[in-house]
Each structure stands twice: as structure tokens, then as C-alpha cells.
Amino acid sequence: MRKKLIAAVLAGAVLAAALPVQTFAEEEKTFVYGTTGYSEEMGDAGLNPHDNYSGWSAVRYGVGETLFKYNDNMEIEPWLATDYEFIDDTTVKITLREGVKFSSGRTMDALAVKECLEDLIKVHDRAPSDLKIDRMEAEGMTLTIYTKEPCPAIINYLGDPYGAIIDMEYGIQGEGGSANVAGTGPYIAEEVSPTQIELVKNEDYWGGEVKVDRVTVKSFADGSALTAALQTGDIQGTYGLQYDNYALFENNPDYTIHSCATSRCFFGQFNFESEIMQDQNVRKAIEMGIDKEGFCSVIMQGRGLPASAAFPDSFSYGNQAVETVSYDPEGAKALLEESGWTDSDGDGYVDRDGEKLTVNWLTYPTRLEQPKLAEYAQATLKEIGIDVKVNNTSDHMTYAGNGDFDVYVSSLTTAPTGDPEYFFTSTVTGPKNYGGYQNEEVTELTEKLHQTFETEERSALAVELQQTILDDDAMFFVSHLNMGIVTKSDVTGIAAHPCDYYEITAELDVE
């Protein structure tokens, strides 16, 4: 009997050894994301939404969320809030979502939101003039905001990434490009630096299961290095590929390309303090001498759409609603000649009183399209006799702030809130008006837009404002970005979005 028992035990041991060992802990899912959209020179390093444009990074990488967000049609919808009501022109009551916690463990309520927004309008450069907040009252899950004057776009502005709700009791950990915060999003930042962010999933996320355990966001300043990293597998997804590199991943089953049109616009501001740029004929000739169609098709490989104005065709107040000049080299030459600029010495460049017409073109390298645009414009403007000197520098803000340029070309998401007001208050009459453009009519129209509630009237004002700016030749608009995110084919739950936010979400997965 004892021999039979021993035999049975041995047989069981052999059978157990033959069976696969059961793994109780699933393998950790990780995702490494490369981007050219995160850097100190772009003003969005770190995760403190109350600092410059760092709110974009907080929202893009799943750490912060706003009271309201934008859908694929750029329409506003609730997020951390569930509803709102305008009590009168200067009072709005916002109902907050129940069951939301900060990554610090604190429960989000109206008092926490009030504390966050109070700090925002105390320290941020744009939020006070956008939101016009006078005071706030917090009661349970209801926040009541009183504005100093009518502010019809306040709900749209509360969806701007600077409005990401963070726990002010936890505070801002670190400074500048290393700043970390406690948000409500699907990810918690463990480490933050100006070049890399290490994220872990928020186990207590209110919005459901977070599928990926760890995410690394890496900043790339060089487009070729970004492409190589995706090809070698060092990263699994990317934002900001050079346009001539998309062909490497098209029709390749190992990769997926996600793209959509956005309101990000590449545009130039003329410096009205520059003696040369004070001549409207010269400003108009520069715009007429840039081949926008050629730039979008040849240089951007069809991933840019020619721009006539600040907003794309998808907006009712976009390109199609305004009248502007077209590419016309001969017409540009005529304008220059009218102002006395002719090629008197036959060197191919126009001159006047012995001085060659030289334009100092300021831009920066992080947005890979901008140096390419500078080179392209340099070539096409040479054809009409203008000598373009390009200053492509990461220190562009110093030059722009000092007015050390004739033309400053940058990029901006002109309607990040799904509303036209932002572009005018931030760039035309606001702190990003580096060219010093002033027009009393534009100022009055912008103020009228800020206080107008009716949607169609707001659209009409946006068209009138753009047309006035174009008639003054104060700015020129070259291209709207067709945003692209490229991933390995086993990555799902990530997509391009018209507002250029919401990149890393709870839906991200690696199969």
C-alpha cells in the first residue's frame, strides 16, 4: 500500500513538472513616446499649468484635466465638470463631477477648484485677461464664478490647458522644466525634467481602467533622430516627424499613422518698429513673394494646408471667409519698384540709395516646419530681389522680445478653445504681439468680440478682424498643420486631435 502511495505522489510530481507554471502577475505594459512638442524653448517644459504653456504638457501627457474639453468638432463638452449655467452676463454656476480624486489622494470639490483657479489668475500671463474673474464662491460640488465684465467665452477658456485642475495643497513640486503637480488624470508623473517625463498609471483614476502601466515621454530636438528612434524601436510612437519622413511609414503594416487638420498655423508678424517694414508695399510684396501652395505640397508633403488667414476652412470664420493676396512675383516686384526698390547694379537684389533690401527673418528650430519655411521663403523672395537673412535660434524669445527682427515666424494653435477670441487677445492685441502692430479699430473689435454672446455675431466679428489685419498687411499666414502621430501597429487608443491636446489618455494600449 505504501509503495502505491509513493508511486502516486511521484507520478503527480512528474505531471506537475510537465505543466506550464501559472503566472499570477501580468507582464507590465510600457510605452515610450518621442515628441518634438516638449521643450523649454517652446515654453511647455514641466507640468505646472500655471507656468507659461506647461499646461499643454500636463494635459497632453495625461497628468492634468480641465473642467471642460473639446470634441473632434472643437465643440465644448463637460470633463471634470458636468454642467454649467449662466445666471446672468457676469455670473456662471458650474457643477463638478463627483468621485474625482487628485493623485495626491485629496478629493476634488469646489473649494479645491477655487484654490486652483485663484492661483492661476494670480500668476499666469494670459488667464486673467481671458477669464476676467472677479471672485468665486465654493459650495460642495458647485463653483460660482463672478466676472468683472461679460465674458461669453469663459467656458471655452476653462478648457484651455492652463485651466488644468491641480491640488494646490500638494503644491508645485520643483521649478520650471522640472515642475510636477498632482492632477486628476490617468497618469502620475514620477520624474519630470526639461527633456523627459516618467509616468505611472493612476490606479485610482475616476475615468476607468488605465491600460498601460508606465509611459516615458522623451523630447527630441532633431527630426532625424526622432525618425531613427521610431525605426529602431527605441520609441513606440511619435509626434512631430519631419514631413519628408512620413513616406517611410506609409503603407507599412508595422506602423499606423493618425492625422487630422488642426488650427495650428505657421504665420509671420512684421516688426512695425523696423524702418523697412513700415512701408506697406514691402510688407505686401513679402506675402505675395511666398509660394504657400508650393511650400505645403513640396516641403510639407501635403501635410500642411495653405493659409489665407488665422483659421482653417473647417471654421465658419476661416480662410474661405476672407480676401487676401495670392502668390504673384511680378506684382510683388511692381510694389517694390513703386517704393523705389530696383536692382540698379544687376546683382539680383533690389536696392535703394545704395542699400540692398535685406530682411531679418527670425524663427526657431523646435517646430521642424519653421526652418524649412525660412529656407523656402529665402529662395522664393530672392526671385523678387529680397535678400533674406535667417536667424533660426532656440533663443528666439529674446530676439522677439527685443524687437530684433523684421519678420518673426512662429506657430500658434489659433483656436485652442474652439472659439476665435484667443488669437486676437493673445497675439493681435495681447502679449504675443511682438511686431508692435496697433490699430484702434482692431482693438475696439476685439473688445466687442470679448463681450458678445451670440455665436454668429462672434464669427462675423472674427472675419472682420482678420480682414482688417490682412488689409493692413500686419501679418501673413502660410500654412495650417495637418497634425500627425505615428505609432507601432500594436499601439492603440492614441489619436491626433484638432486642438493638439489629449495625446496620452486612459485609452492608450499596447497589444
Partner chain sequence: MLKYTAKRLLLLIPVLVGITFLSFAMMRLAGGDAVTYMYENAGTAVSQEIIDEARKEYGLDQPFLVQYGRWFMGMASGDMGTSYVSGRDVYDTFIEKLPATILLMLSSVLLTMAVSVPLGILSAVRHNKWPDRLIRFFSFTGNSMPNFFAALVLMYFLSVKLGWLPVVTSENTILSLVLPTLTLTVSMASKYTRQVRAAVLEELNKDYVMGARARGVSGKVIIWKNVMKASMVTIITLLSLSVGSLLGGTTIVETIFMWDGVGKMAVDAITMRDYPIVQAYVAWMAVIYVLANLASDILCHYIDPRVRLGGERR
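Treat the numbers as computed from the prediction; the structure is a model and nothing was measured. Residue numbers count along the first chain shown, from 1. Basically, rigid core = biggest C-alpha set you can superpose within 1.5 Å across the two forms. What changes on going to the form predicted together with its partner chain:
- When the chain is split into two rigid parts between the two forms, residue 444 and residue 316 fall in the same part, each C-alpha being assigned to the part whose superposition fits it better.
- Treated as two rigid bodies, the chain shows a rotation of the smaller part against the larger of 28° between the two forms, based on C-alpha superposition.
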Second form
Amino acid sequence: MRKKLIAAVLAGAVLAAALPVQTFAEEEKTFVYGTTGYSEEMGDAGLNPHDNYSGWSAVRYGVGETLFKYNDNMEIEPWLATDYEFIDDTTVKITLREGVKFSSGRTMDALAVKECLEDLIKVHDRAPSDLKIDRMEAEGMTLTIYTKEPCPAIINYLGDPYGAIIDMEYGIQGEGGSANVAGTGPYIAEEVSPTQIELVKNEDYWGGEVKVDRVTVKSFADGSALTAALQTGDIQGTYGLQYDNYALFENNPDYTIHSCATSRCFFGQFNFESEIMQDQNVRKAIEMGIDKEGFCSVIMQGRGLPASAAFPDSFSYGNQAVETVSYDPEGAKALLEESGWTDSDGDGYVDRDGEKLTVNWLTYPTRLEQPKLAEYAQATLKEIGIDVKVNNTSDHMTYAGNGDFDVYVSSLTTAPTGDPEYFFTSTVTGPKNYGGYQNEEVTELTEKLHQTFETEERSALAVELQQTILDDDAMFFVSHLNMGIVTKSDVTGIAAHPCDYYEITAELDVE
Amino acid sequence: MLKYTAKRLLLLIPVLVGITFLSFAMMRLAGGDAVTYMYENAGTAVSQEIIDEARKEYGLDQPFLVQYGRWFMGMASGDMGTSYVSGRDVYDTFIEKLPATILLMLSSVLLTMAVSVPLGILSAVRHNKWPDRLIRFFSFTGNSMPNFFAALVLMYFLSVKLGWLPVVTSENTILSLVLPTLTLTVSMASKYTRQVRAAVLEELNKDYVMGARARGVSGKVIIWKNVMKASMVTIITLLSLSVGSLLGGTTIVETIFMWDGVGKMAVDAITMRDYPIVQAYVAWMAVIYVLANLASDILCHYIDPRVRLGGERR
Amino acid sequence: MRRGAAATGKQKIKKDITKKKLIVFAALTLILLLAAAFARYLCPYDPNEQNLLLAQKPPGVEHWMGTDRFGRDMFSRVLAGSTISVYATLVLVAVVTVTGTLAGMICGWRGGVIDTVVMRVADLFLAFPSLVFALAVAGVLGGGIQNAVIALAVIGWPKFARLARGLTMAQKEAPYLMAARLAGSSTPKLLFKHILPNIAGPVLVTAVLDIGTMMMELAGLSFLGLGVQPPVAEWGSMINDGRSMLQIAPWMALAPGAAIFVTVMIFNLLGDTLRDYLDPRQRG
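Next up, the form predicted together with its partner chain, please; the one we just looked at was the form predicted on its own.
Every component of the complex follows; first up is the chain already shown.
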């Protein structure tokens, strides 16, 4: 009797030990993804879309989905919503997709969406002023939103990751960088921490079969470690590889590089309060003295694309729609001479009334490209006789705020929601206009853009605005960042997008 | 001795008040605050109203002394506050990261001692012979190498080329401890080997050693009984400094190997102007250094009673 | 008696060798300092001249140490970088060593209230994160390499103070000091003539070994605008810049790295020999 019992226990133990091995043998498809884009410092740790920038992570890693999404031209497409209609200037009616379920099991309907958006505008910092929602009505699968004032871009704003729809009945589990939510996406988060997310496939995904069973998202703080991890195979795909290291994976059959120009733009603002910068010839000369092509192809190793204006080519109101000066050192010299700047003492720098033309170039090191651009521009501007003093400091906000610069080079995601208005209201007429640029026409056009509903008309206004700014030589645009995802070559269904919101999707597969 | 220890510990209070006030003031002088840095990091622009709102929420719109007073009162009642950036409790965040820091400190100090004490003695005994030259060459190399350089070289050879160790693992602590420990040991052992060598040489030249030698006491006995004991003062003083700085975290190593310790947390907090975390960190550092120094003073006194404890009357 | 004579003879020879070595290493140091002072006249190319067509070329006949991402000659940049790297670091190390050692010696010698107060201040500075201090310095005094030196000097001295204090205390009761004290030597004389030479060894070794670390720390502050701004060459920043290129263009980090190595090595050899030479027991 006793022996039997022991035997049974032993057999059970053996079986139990063998079990995990068996499940392992079923060949679960796994994918480990390394990224430098997930951390508490960036404000996007955790998956709660109503907290800071965590919505980016919810959408990026396939947990949350928004009502509308942006296609590769950053135009609005239906996602969890199938259609929308403006009833009047302050009312929009949104029709929701049928048959969508939250990972909590609840079916998504207008009421659930209403609850989610109500929480969003209650707790989120940016959403209330973007969406201007007054109240909402839910009826079956139709959600009607009443805004406090005309809000033409509301549909675009609903595509911002903070608009990821989650089940508020399930609520927010955990806080901050460990917050988990019940979304509608192809993956469900099992474990969330400020440095790592464990995802499993959503068996009931409305968009069809999800191909990979398990995805691990690992946060990396160091680019070299990210590179090494991809080389050793510790991770199979990555976002945020340093452009210096692309050469290791280019022309390498074991790896695939997906890249796409984003609306992150490196641009400079001239300080209109600085006396030398008030001369348009000097501003234009600086613009003409910067070799954008060389910077993008050599210094950024092709990870940047030359910019003419604020938005990349893929946008209907992007680069190709505007006219600007190109690299022309001789032309720049001529302009400087026209304004009386010549090299009279033969030191290689132009001067006027015994004073050298010295430009104080403010930038900051968080974006590695920016000090490089400063150093490169310093050399090319020297060619036309301009002496550039670089002030590269993480405390740039103080200097910029005090107007302690001639040129301020920063970078910005110019169209986070595929809509142009944001760039103008923030950087041209808004708080980020550090250069004190003022033009009545620009202010009027921006106001007009703010009130226009028609998409094509908005695009036309965006083009007109950019052209006016360029004609005034108030800013210069150097480069758009070419965002890249590098994977092992057996990974498919992952692609780079102009907005970097969509990374892990149902299409992801490992062959 | 007890009285002395108590006295030193009591002195911790003014040091703590002083250092936290100093850091609070300095962070103020540095310019910028958590709100501006947070929005700027995400690379998007927000309106002034949102920024003002956030400032108000964190109490950053208050005068400096009020802010410090609030923080101090909180601290005194055991509440270290909440991080501006992560929104989490500072105490919890800190406690969560300490084990990793302590583990790395222990492993690298032990390995460093295991490597540098024997090598330093060997180097001193074989003064100006080839083992000494070889050891000195390596210690130069290790010492003039920045930490990140050693980290990347080790990572490249041990992980990428040889495939012995994973670059990152979150499952296996022992395995993931290897690379950070080795990296720290490279520079620390280089330094300590030289220090041990210098200290031992210094002692070997002393009259009593000469005398012992002349009396025919064997070399080994001299080294272990006398020289080592005397050299310990230098080693312990330096060691207390190292333990202190290691417990403060090793930002570069933590960043590269994703070792979740207090060093990276502190640097991130400082650059983000996350005052509550910075304050807690500074207080922690003060406690660590005071304790480490106290321990080293007492140890030195025990090993070599000629070393008087500070504050003692002559 | 004969044994003593033989020992003196041996010592004499050893002393001669030490002297010769000292001359050699002093000459090397002088060469280094001169090279650093006149670096800009020695560069084969303009260290700031960019040429994108030559970007990231490996070391070769024309560019001994290759070129960087802007196509600048690395050898010229390493040479040009020596001016700031060597001098700024030397000033920094000298300041922290001298002030730290002085403070430590006084504390170790006097003990009492002075010791307690100074050492608690030292604890405060030791414990204080240098980054916070650097930030404040950058905020108040602005950028520039001199302010980086100031920031690190204020933070750096306690380490030497602690070291010197411990060593001084160990020397205090030594018989030779008793003898000197009984002979009526003044306190400064006791400190500088008797104690200093005896504790100089470990202090010097620590100081010299710190040179390399200090170079990197100076460079580490450059993101705050403390330190040099482009296009000025400086070793620490060059290494940092080459860091992401280690697998692709290793010479970008190795060239300035080798320069730091050689510099530390030269000072180290000089320090060691100087210590041997000054060693009281070897004095004729």
C-alpha cells in the first residue's frame, strides 16, 4: 500500500516535471523586442493611456487601439470606429465597429467608449485642451460628442495614443510604470513593469488570427547594449538603434531594416530679438550655408532625410509642397556682402564695422544628432565666413527662454496626430516660439486653420503658412528622422510608420 | 568606544540637514524643473496652462523655503514623497532598487579584494622584477580605461564574439551579475593593486622589517603578520570610499547592463529635476558615507591602535 | 661593519639608478607638457577641418589614426586635444591633491574639534552627488572648462583629505616623530619635513592614478555645457563620441584612449621614481 502510494507520488512528480517540457515542445512562437523608447523618464512606462505618454506604449505594443488610426500618409483611417460625421461645428457622431471585445471579456460599445473618454478628459493633462469635449451621448454603437467650441481636428486627436480605448470597468491595475489595462488589441499584457512588458496573444482578437504567441518588450537604456543584444540574438527586433550601428546590419542577410521618414524634424529658430539676426540676408545666408544633404547622408548615415519644411514627403502638405533655398555657399557670401559683411581683416570670417559675424548656436545633447549638426554647420558656415559659437547644453530651456541665442536648434514631432495645426500653434504662434517671430499674416492664417474643417483646405493653409515662414526666413528645417526597426530576417509583419505609434501588430510573425 | 560611536552617529543629523538643504538649494540653482523636462523629453509642445497646472500640482509654484520645509516635515514624519516623473512612492522605489545595488557592491568589492591583495603583495615583493612590471602594466591599462569602455569590450568579447554570456537576462540573476561585476572589478582592482603595492612597499622599507629580516624572521611571516597589518590602514580607508561610492550606484554600468540599481535612478532623477528622488538619494548617500567612514575609522583603530579615533584627546 | 658598508654601496648604486630614471621620466614629462603646450603647431592637418569624403577612414599612411565622422584627422585632433586634456586635468588633480592632503594632515595631526568639523564637511562633500553640484555650477557660473574644473575640485578634495588623515595618524606616534618632537621641531616642520615625505607615496600614487579618471569625469560633464564646446578637441569627449562606433570605427575611441593611457603612464612612472628618490630611507 505504502509502496504504491510512493510510486504514485513519484509518477505524479515525474509527470509534473515533464509537463512544462511538453508545452514547450508545442513550439510556441515567441518574439523578444528591445527598445530604447520605453522608460519612466520618457513618461511612457506602463500601459495606462490616460497617464502622461503611456498611451504610446499601449498602442505601440498592441494592447490598446484608438478609434481612428493614421495611415502611411498620416491620413485618418477607421480603426475601432468605422465612420464619423460632423453634425454641426460642435457636434460629431462616431459609429463604432461591431464585434470588438476588450480583453476583460466585455463587448465594446458606445457606453464603454464614453466611460473611457470621460476618464481621459478627467485625468489626462493634454487631452482636455486638445479635444475640448463638453459632453457625450452613447446609444448602442453610436457615440455623439459635443465640443465646447469648434474642434475640427478632434478626429485626428482621437487617433492620438491617449485615445486608446480601454475597459473602465476593468479599470487600471497597478500604478504608473506598472499599470495594466484591458484593451482591444491583438496582445494582452500579463506583466507590466517600468522596464519590461510580457504579452500573450489575444485569442479573441476582432482583427483575425494573431500569429505570435508571446512577445516580450524589453527596455534598453544604452544603444551599444541594444546593438550587442541584437547581435547575440537575445532580442529579435529593435526600435531605436543608434544610426552609427546600422552599418553592422545593412547588407546583412540575417537582418532586415524597415525604415520610414517620421515627422520628427530637426529645425532651427532665428532669434528676432538679436540684432544681427534681424537682417534677413544673414538669416538666409545661414540657411544657404548649411549642407543638409551632406549632414543627412554622411553624419546621420542616411538615417535622416533632408527637410525643406516641417513635414516629411509622405504628407500632402509636406516638403515637396514648399519652396526654399538650397545649399549655396557662393550665394550666401553674396548675401552677406550685400549687407556689408566682408572679410576685411583676412581672418577668414566676415566682419562689419570692425566686428566679426559671430552666431551663438544653442542646442542640446539629448538628441545625439543635434550637437553633430551644430559641429557640422560650424564647419560649413565657416566656409562662408560666419563664426559659429556652439552652446550645447541640457539646460537649453533656460537659455532659450531668456533669448540667450542667435540660432536655436531643437527637434519636434511636428504632426503627432497627422494634423498640421499643432506645429503652428505650438512653435510658431505658441509657447515654443523662442525666437520672438511675429507676422500678422501668419497669426491670421493660423487662426483660420484653427477654424477650418475641410481637410484639403487645412492642407492648403498648412502649405501657405510654411511658405510664409520660409519666405520670412524665420526658421530653417534641416532633417526629418528616418525611424528604423531592425529585425532578424525571419521576422515579418513589422513595419516603420511616419508616426511611431504602431510597432507590434497582429501581422507580426516569426518564420 | 560606544560613546564614541554614539557621538559620531549623532553628528549624522547635522550632516543630513545640511546636505539635503544644500542639494535642494543647488537643484534650484541648476535651473529648469521637472515639468519642463518631462514635456520636453517626450518631444512635444504643450501649452503654458498645462505646464502651470502641473507645476501647481507638484507644489513647484511655491517659494523655495516653503518647498524645503514641506519636504522636511514629510521626511521627519517618515513620508519621503512621490516621484514627479513616475508618480510612485519614493521610499518604495528606493527599496526596490537597493538589493541590486548592494549585491553588485558586494560582488565587485569581494572580487576586487580577491584579485588585488595577492597581486599587490606579489608586485611589492617582486619589486621591479617582471611580475611587478607585468602587474603594473595591467593596472595602468585597467585604470586608464573608462568604465564604459571596459563594459563594452567585455560585452563584445564575452557575449557577441564568444557567446558565453547573454547581454541581458531578467531571469538569471547570477548570470547577469557577471558582466557588471567584471567591469567594475577591472578598474577597481587596477587601482587597489597599485595601492596595496605602494602600501606594502612602504612597510617593507621600514626599519622594523629590516630588523626582522636581519633577525632571520622568514619573509612570509613578515608580510602576513606585520606588513599586511600596517598596510590595512590605507586599504581600509580607500575601501570605505569605494563601498560608499558603489552603494551610490554605478550609473554607467547600470545603464549598459540594465542593472536596476540606484545609480541610474539618481542620475535620471537629477537630470529630470525629480526633487523628491534626488533628496532621498542625497540623504541615503550621506548616511552611507558617514557609516562607512565610521566603520573604517573603528577598523583602523583596531588593526593599528596607533591610529587614534577622531575627536579623542591626545 | 663590513655588512653596513656593503649595504651603503648597494644603496648608492640604487640611488644612482633612481636618479637616472628620474631624469629620463622628467624629460618624458617635459616633452609631454611641451607637446601639449605647442600642439597646434605640431598637427599635420588642421584638427577642425572637415571633409565628409574622408569620413571614418581607418588608420593609414595619410591619417595615422584614421579620421572621425566629420572626416577630420584623428592624429591632429589627439595632438590638439592634449592642450586642454593635459593641463585642465593637471590643474584639477593638483588642486584636489594639495588641498585635500593639507586638510587631511592638519586633521590627522590636530585631532579634536577641527578634525570633527572638517571631516564632517568632507563627508558631506563625499556624499554629495557630483552631478548635482556640477548642475548648480553650470547654472550659476555658466559653461566652460574652467567651471568644470571648479565643480570637480570642490567635490574631489575630501578623498585625499581622508587618505592623508589616516596616514598622518599612523605616522604620528612613530618613534622618529617622537624624537623630532622632543628635539623641539615646530609643527609646520614636523608636518612638512617629517610626515609629508612619509605619506607622499600613497598620496602620489592615488593622485597619478586619478589623472585618467579625472579626464573622463571632466568630459562627462560636457553634456551640461561644462567643458569644451565644438569644435575644440578634448580626449574625454572624443572617447565618448567614439563610443557608439566601437564596433564600426574603433580607432575613433582608441586613439584618444591611447593618448590618455600614455599620459597616465608617464606621470605614473615619474611619480613612482620621484617617490623612490624622495624616500627618506634612501637619502644619502
